[in-house]
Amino acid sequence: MSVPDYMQCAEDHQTVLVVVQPVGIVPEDQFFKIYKRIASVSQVNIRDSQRLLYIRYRHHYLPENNEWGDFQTHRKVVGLICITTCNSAKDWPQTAERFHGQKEVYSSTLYDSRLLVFGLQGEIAEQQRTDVAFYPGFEECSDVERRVEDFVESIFIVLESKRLDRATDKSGDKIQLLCVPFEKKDFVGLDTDSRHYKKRCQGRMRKHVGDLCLQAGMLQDALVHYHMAVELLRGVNDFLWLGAALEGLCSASVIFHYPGGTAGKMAARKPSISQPADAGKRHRPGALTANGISADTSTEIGRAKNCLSPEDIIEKYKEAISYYGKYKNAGVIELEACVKAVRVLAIQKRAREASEFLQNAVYINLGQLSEEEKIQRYSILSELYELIGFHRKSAFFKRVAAMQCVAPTISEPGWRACYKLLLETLPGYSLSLDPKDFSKGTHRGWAAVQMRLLHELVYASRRMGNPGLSVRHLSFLLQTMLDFLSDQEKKEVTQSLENYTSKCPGGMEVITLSDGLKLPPVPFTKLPMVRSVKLLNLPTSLRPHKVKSLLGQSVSTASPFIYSPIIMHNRGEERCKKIDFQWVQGDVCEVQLMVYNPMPYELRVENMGLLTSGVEFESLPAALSLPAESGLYPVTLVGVPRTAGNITVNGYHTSVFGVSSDCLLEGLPSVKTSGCLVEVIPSLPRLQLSTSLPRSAHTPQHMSKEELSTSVSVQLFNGERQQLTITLENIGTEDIESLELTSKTVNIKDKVFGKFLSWDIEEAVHQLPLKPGQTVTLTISIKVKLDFSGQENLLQDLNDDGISVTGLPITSPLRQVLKPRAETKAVSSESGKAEYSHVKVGRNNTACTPR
């Protein structure tokens, strides 16, 4: 027997295996579909002996194996059944031999067989026959099920005629020797009168009854015939069925403590009414006779006694284990055994133990096995481990198998299974491909071993033909193993990837494969690294200001209470976010990023603008170039919003390595931010303003912040007029239908007394609303008239003062754009001369208000 059932269970050695196969033309997707339905039919009691047949289907068994069937029962193949199709009546000679012929193959085994033929109709198919059974169709064959029962009842009858004939003491007879296929010709030519002999012969006798009433459902005389072989093999030194002695007794016990068997994943099987229902709690089997009915207390004690503890169980196993190691040619058993006992220990919560077991499997000798047996293994071993709950060794055993499947010795290697398998084994790695879980805190695994996995996944990627796939691995690889990787392996990284981009660059949307697992997007958020996030106000010459004639009409008046807590609460929210300034629509708006370039080299980004929503927004994309390691560098983006309303700053976006990106700043909790949510407020005016006076060489000192002016400058002596001309220019897109002019004198010493600007704005007024591009004059009087009576310091403090600059600073409401020109000459004096008539004039605000 060379290929071994890694399916295998402790309960299986009670079930008896039935092969379904399919004869001649027969569609697979019928046949699997009727093989469903037969095996369905798992477990069947038997009528008139209240015991539990249970069945094990297998639509592939080797004949080989079958030798091997009275070594250990469950591996012999009694009963067959065959399906297959015949449309007419005269393919059905050719049908009924192909039926024969696969029966030759199992006929020394086998207790009874059907055949299930679909389409024939006619005389043929009206025959009643018990071993055949015809259905016109794959859809019309309601009774399968049933016919499978009475198959399994016939392989019953069988199967207890035997037990009874081998189970019944025949002192005068000679006893069979049971062989294994090895061990026939090293039986050639011994004493079969010799004592040993016949303690050899009666000691594998009684472990194949013990075998039989398992199956058979004796589980008390299954212990019993257990425990006798046990000693009659052991004294015989008889290694090798001594093991299969010690496993079926292991076996029998197993079934009894664990009613709901140790295959994990299978069903569990319902307790057998030779098995009492509070079995599992006692921990004693129940009482079993040759009917199958539970007998007197005596019998419990006994079968107490027969019946091996949950330690005992794994002991028995590794002594078992030990015999079946000393023979070379039963790898194939000792290794099923390690598998069973594994499951076992798996129920038992005992990883370490199992752990033990499953390290002897992987060194059992095989012999020479295909490429498909070994990845068979791995992946099994693999399933065993993370069973008992060792993840990361699971996965460094799907990993070989993974790796099995593109050996060199394959013609045709695997890359699909493998990068399957590979994907199989990332959480065994705490590896998972979305890159938010890795901005969750510490970096949770070995970098190292994870990023060989991410290099593997690329280059089976590569290999399936699939760039697209590659880009996302090594994207990921990029974003998330950053930190561990070195400067040549960054430059190395970056290559690769920019070689992939150029024939299918990356992007941001979900790749899906073709079994549903879904790859999210991976944004480069650390390509550069932003740290900080500052949504800037307008430039002074575009913010808008509210028209203080229209304050009053902006509170709100949505509720009547002076003080409203949930009133308060949303603004404190709001406040959290909100930025204190505004927007205007079709303005140019700038965010800046405090951001810095972690490779050791240039780093490029293209593309960069503003990821925004709530209104319709233009981003201007820009590109820059990083130098190697450079520390925090201010980059400025600027878009263009296109409506009004609250426009929240989400994140940006780049272009790097021909990988686009998206990173949002929600998923960036280091980034800095005073605010993300600002509001844009409509269209305004724009207003440029020229004077004909020259440009002042000196900026007034008592300015706010808040409002800009442009500073121009004249000297008149007492008693002088001039005139001053303004000339405002609509350079923006709305018209401006209101215009308001005002002024303001600004003096420290507040000794100088009268008024100097004087003006008419009736004529401009008139020529409202101003259309973008059109101009209006004003034209401003400048007369300087003091009063110096009483004031007998007056001229001493004034010349004092220094030279004074005359200002007309103009400020908007709204918003402005300032543009001084000096079309007319400065008036000339000289200002050292003590000239008592010459005076300076003090500061003159103007302000122009258009609406």
Second form
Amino acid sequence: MSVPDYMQCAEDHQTVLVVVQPVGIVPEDQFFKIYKRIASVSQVNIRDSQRLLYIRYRHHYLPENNEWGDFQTHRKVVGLICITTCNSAKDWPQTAERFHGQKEVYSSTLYDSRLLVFGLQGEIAEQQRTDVAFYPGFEECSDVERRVEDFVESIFIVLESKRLDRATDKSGDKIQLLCVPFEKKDFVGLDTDSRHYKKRCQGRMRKHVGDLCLQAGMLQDALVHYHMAVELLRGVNDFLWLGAALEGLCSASVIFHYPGGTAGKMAARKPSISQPADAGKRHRPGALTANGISADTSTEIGRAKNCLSPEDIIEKYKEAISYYGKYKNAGVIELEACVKAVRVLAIQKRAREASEFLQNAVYINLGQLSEEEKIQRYSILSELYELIGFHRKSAFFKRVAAMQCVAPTISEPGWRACYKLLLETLPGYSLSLDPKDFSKGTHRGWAAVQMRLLHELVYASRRMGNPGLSVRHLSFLLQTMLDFLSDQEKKEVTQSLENYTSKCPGGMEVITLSDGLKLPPVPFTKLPMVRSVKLLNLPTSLRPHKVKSLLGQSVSTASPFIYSPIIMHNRGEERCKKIDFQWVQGDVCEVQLMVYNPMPYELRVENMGLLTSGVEFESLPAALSLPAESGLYPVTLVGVPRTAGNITVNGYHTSVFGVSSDCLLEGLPSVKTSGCLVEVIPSLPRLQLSTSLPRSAHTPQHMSKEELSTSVSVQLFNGERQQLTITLENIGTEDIESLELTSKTVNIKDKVFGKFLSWDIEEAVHQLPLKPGQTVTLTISIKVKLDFSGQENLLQDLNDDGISVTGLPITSPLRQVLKPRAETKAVSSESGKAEYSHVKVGRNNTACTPR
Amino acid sequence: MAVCIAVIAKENYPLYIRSVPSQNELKFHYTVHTSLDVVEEKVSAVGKSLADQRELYLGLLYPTEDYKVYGYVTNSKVKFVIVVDSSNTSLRDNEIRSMFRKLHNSFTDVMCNPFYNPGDPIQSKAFNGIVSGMMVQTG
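Please move on to the form predicted together with the partner chain, as the form predicted on its own is already shown.
Shown next: the complete complex, the earlier chain at its head.
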């Protein structure tokens, strides 16, 4: 017996085994359709007696396993159904020959057999034979199930006769010794007349009878026989068979106590069980009746005496397994017994003892196993651990099975199977493939183990030939385990990531695997880490200002109340509160991000742009290179809104190491933002100023460079007049509709006589509306007339420029030496200076005056 | 003398794990991780019984070929796991218990440190010292 049947459970001891095989050439799908139909007959109620027979079906069974049929009767093949196709009468004799040949294989144990012939018509088909059934085709065989039931009943008749034959105690006659295959040579030449030997024979026969009773549906009798067998065999120290008798006792008790079956969820998968739903609960009404006597309290007493209690079941299983352990050839039996015991323990919810059994099962040596068998064994172990709730252990064994799939000794490693198994181990290690699970709170699970697992996933997916998957897994590793990777590992991971993405760039789509599993996208929110997002106002010279409405400033459009004592307070700080400046459609708008680079080496970020919604936004991507472990580094992302409305900055997108990621600000709880909703107003015209006088070299102190678009400085003598031509060019795309010119005099201590600046704007206004590209010129005349009347004051004023070295009035030339001022002319005391003031030009605000 | 000592937080992630450096560290990670199953099983089972005083020492969790794994759980569900060599048969139950007691005391000291945030990995030198004293001395 070489291959253990991991799916066996204790209640299989009461089934009879029927093998269904194809003979000759039969199309596979047709065969399996018929097989399913045959296998649906798993319980047969025997006529004339209220006993129930259970049948197990196999389409493939090794003849070596048959030889253990004497040891445990449910292992031997008692029925054979052959399926064959035969299209013409000439082929019939050949087919019949093949059928007989097939029967020979199992002839030692076969009770009965049947042949189902499909496709033959004619006079041979008209023959009414009990052992052959003719059907014209695979579709027209409605009574297959009935035939199978008849077949089963005929098996039952044979079974009953055998049972009665063996059961009657012929103590006078010679009872033949039942053996298992590896024992046969041990008993050659033994004295067959000794009492020891006779007792051995009796014990074994009793046990065999018990098996037959169990199969025939007589639970009570089976229990009695088993008990007797145990007594007899204990006396002769026949350990192997003693173990078998104990196991039989346990099976019968299990059938009694757990009529729902111990197969649990597995029952749904076995083809012999026809009820897939209801969590595999099998309804076994016959378990409580025996010999046609219905269950009533009068037989309770008998039952209680013979049947084992649930704790005892496990004790006896332990004993049986320990006896099996003495025989190394009985490894398969031992393993199967362990598995059955574990299933019973799982139902009893005694997980710890089940785990001890499983621990032992790992060490049972079955000799040389093929790789396929090893994989199967580890998978089964993993499933059993899952059954008892030991998820981590189950994941461990699944991983071992996955590794076994691609062991170096296998010629064609099954990478796909390995990958699939590895994916299944993830929940056991608290790993999910969704990065959102890892963004909050402390890290779940054991980082070292998880990293190992992720590396293996990457390797398996690469060998599987799916680089997209490798990229996804590797980016997941980098994103979630960044804190746990050492510097060296970070370098290695990023290098391999770049390697993979050169073949297959990573993206933000959901990868769906062939079995339906979806891998969510992994955005790199930590590379680089964004600390704050700030929307910047437009440069001062380009800021829009609301044109004063006709009613003056006192009327605000916000509320109808002119005055109200109630002051509205803002309720807390919303994340996306509206910002009080505006952006203009068509103008370049900026958002500043403060980022830093957590990696120990330089990080290249390419294609960094904004993700916005609400308004069509043309984002101009930036590329930057952040130094290793830099502090906060400001990055300005720019873009141009193309339509008007309210724009929300939702996030940003980057391309790092070849993987593009879209990071939304909601997903980043640590990012500080001062609001991301901004109103975009429709386009405004833009104006460029140029003057006829040369630009000044320095800017006046109290104004920043941004507020100023041009500054001009000119030096005049007192009383001198100067003309300044300002050219206004419309460089935007909108028309300019109104023009306002105001002047503000600053930084002057003296009185100026007369109008300092004068201009005539009428001519310019006539040329409005100014189309894009057009220019209009303004002439401004500057007239300086300072009041130099107070001499002493003048000197004082001339002195009074903030610096006075000795505190005594000093003459101008000396002052010049101390602090040269470009505008001041040294010699003449009548010189003055004039500074050009800031010219304000009104912009057209379409909000107030619709065009 | 232990081969590997681990302290596991309530949420089942490791606060401290240290093993004899000559061995493959990852193997010990796996062993301790799977032993958590058994610990949880025992803890839930103990809760079901009506004992007033819960036994903190869990005993032998499971034996493998080379190692024996012992467990101990505190009232705040912090678990200690000690892995010893199977060949070291001279270690008796009492000795294991005393090792756990020392660990528990040392752990309480770490917790008392006002600068230690519960849930952070343990980096205390005193704790390291106690653990080194309990580990197998390698060459």
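Superpose the two forms; the largest set of C-alphas matching within 1.5 Å is the rigid core. On a predicted model such as this, the values are computed, not experimentally measured, just so you know. Residue numbers count along the first chain shown, from 1.
Query raised in the report: When you overlay the rigid core, is the Cα of His227 off by 2 Å or more between these two forms?
Result: Shift of 2 Å or more: no.
Query raised in the report: Fitting the rigid core first, would the Cα of Pro769 be found 2 Å or more away between these two forms?
Result: Moves: yes, 2 Å or greater.
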